[in-house]
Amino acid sequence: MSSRDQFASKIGFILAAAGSAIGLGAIWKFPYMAGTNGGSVFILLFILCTVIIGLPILIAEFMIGRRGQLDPIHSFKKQAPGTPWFMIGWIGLIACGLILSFYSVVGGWILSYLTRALTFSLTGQSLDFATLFTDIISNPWEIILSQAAFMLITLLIVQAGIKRGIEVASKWMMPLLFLFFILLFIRSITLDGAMAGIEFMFVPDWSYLNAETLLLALGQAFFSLSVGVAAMITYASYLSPKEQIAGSASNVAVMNIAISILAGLVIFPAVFALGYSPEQGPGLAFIMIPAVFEQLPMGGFFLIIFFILLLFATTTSAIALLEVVVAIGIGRKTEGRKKASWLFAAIIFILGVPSALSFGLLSDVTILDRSIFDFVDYITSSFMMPIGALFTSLFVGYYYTKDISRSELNTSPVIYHIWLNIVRYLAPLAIIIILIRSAF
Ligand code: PFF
């Protein structure tokens, strides 16, 4: 894959845009964040966020990146030189750096359970998953090496370029997933006790309704669309000029929250019938799935798949946040990717070592109150992606003119003056109050 590579078709765009958004966000962090934040009110709210600000800022960063056909920094300095906007590329950088360096250790946690869950298949033994969980995130050698072995996996594929592999895998493993995820919705749900899940989900506790959860579910949206650090600019940088945005930035994040609901549905249910709490933060996803599938006939096999399917959407996310990094890296040149691939990845797995080890050997090191991972994740998702959000709107809605963004945007004009205002107005003005708010 060259820099300046092109989808081949319009699908692929799609799957690739949808398989950068889909992936822990959507299932592991997604109901974790709604478990310890009230449940219901903090699903309205990512939804809410996800509808009015993020598809807003989604459809901005598809049009900077087709508009652009370059990497971030330069597609900016292209469209707009001699100005500072290519900063936004350089937040898009650094961002991307830091949120694979801790989402590396989820992938890695990934691949510890997915050995673990075949060679005790082979056995036969049955797994405690609530202390496999915690046995692996505090053993340093294991956890270390799983998120080197992670980052070897996204490197390689970054590296040879394998984007067409990503579309035609993508088509197989994105539906496959939904089944899945439909199939342990039914497990779950018929468990006895499985009501108190859904009104968890579903009946709002109005005492959430604060500044802090509306940031967290604000950071849960970019973070979950992956917008705000640049990487859909970079993704849309290698579709043709001639695709429409609209509707492909639509499919995207419907087809987000449809994955988040439904991992939320499969976790809930289960949690309250099992007598879980559904306040365990990062284990949740991880001690409650398998907990499902135990279940499940054949619950063992079918763990073992969706582990692979884990795996596999958590690939496709980690691809993207490299990708930022190498295109930027690489620039204009088309040739250096390989070096830059590995080069990049060394660097962003010793960034993630701390995180790695803040559920063992770093536990009792915090900063602000947080663990390591978890501030990492903090000023990621609740400052570096609004920011980088609240930017790029700006720089749609204000440095394009309207002639630019309308035919670019190609589209009714009653959508088109929505988008706009949002971009211009709701977006930049709920970003601001909601950091201001969040820092006092
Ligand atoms: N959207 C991904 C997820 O929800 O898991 C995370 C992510 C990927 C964020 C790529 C940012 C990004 F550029």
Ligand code: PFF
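Superpose the two forms; the largest set of C-alphas matching within 1.5 Å is the rigid core. Numbering follows the first chain given and starts at 1. Since this is a predicted model, take the numbers as computed values, not measurements. What changes on going to the form predicted alone:
After superposition on the rigid core, displacement of the C-alpha of Thr213 between the two forms amounts to 2 Å or more. Relative to the superposed core, Thr83 undergoes a Cα shift smaller than 2 Å between the two forms. Once the cores line up, the CA of Gly35 ends up 2 angstroms or more apart between the two forms.
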The other form holds:
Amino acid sequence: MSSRDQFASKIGFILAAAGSAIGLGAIWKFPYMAGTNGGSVFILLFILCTVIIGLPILIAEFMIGRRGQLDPIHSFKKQAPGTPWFMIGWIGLIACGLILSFYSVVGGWILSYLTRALTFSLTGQSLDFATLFTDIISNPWEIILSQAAFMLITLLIVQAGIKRGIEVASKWMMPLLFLFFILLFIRSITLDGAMAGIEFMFVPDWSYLNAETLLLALGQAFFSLSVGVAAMITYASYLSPKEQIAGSASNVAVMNIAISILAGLVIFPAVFALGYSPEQGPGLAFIMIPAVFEQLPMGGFFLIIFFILLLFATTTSAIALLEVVVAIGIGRKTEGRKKASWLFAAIIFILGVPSALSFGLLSDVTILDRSIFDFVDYITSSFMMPIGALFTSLFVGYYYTKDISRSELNTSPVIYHIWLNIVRYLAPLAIIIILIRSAF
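Right, the form predicted together with ligand PFF is done; let's see the coordinates for the form predicted alone.
Below: the lone chain, stripped of partners and molecules.
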């Protein structure tokens, strides 16, 4: 049996882990969540929740993965033999498969828009972008083919392995993602009236400082860091035991915050400059942004950049989700990665077809008054991710002995005790509140 694959460098691991976190949560969801919840106050609470609660859980996941050096299920079995803690790995497996099933649908939307942007058919025609979005997501053939194409991109990267696939892709896509963001940011803030968008992001409207905004910011922090689905446990299992995990986790959290804020700095100045409302909601990326760029000089070029950026961000998250499933599928073996990648990608694609069709052929099918797409999103983001994060915190906080957790974290006693108290008490309490709010 060949040795288990590992990241070739620390920066490769950080970029891959950051790519897992920096997906639609940072670029698509964060701007519309901030736009509908007061801007600056939401952003401030999001940063605080990420640093105070999200980061300690991320460190806990890195601990489990690096110490186990196996896929999530076998990692828990190795570290807690004869106990049911391995079920956390199963929660992650199911959650990743379900999330990727609808995530790939959104990836298909992005490919459809990118194809149109590359042919400059999104500018210069005064399109009704709301109608265009509806037409795209309700067209069964286009959306299924686009979803399949996105899954193909994802599995081709994952089947190549950690060093030659995920790490190489992350090293290319993450720097380009930052570069494209900077280009769009410069264009956005040079518009007349852009300062109104800057003020919306950085001048607090304290009327939004309430429990509801805090809970939404906390949920966004968990969602955007990809905690609770075993993705970070899986990536950390490919990390050398010699690497420091606290610094790596901090870098991932900082990059996630930076990209989220950059996304706001790209979108809100342009939205305000052209007289739109920031409260567009989930359609911000697919309806508002094309409408905004359509009115700008060289708008077609910047739309191409924007959708390439979205594609990169979505792909880096998708490969992490598929890697969890593939890693568990091949278990302790290193052989069979290619076959497993194709098999599980095909299964997840099939699972995603109902979500893809939920805005067209299956639009009349609802579960708990939600479309199939929205129901899968609701179950995974509102319940499975928080439950996974909750049990991860409890496992590291209470099952690990202090000697184990102290040696794994390898930091100053003060930081260690702050981290331990958050993981044991504050994080579980916050997650339970999120679960109660989601249920009722």
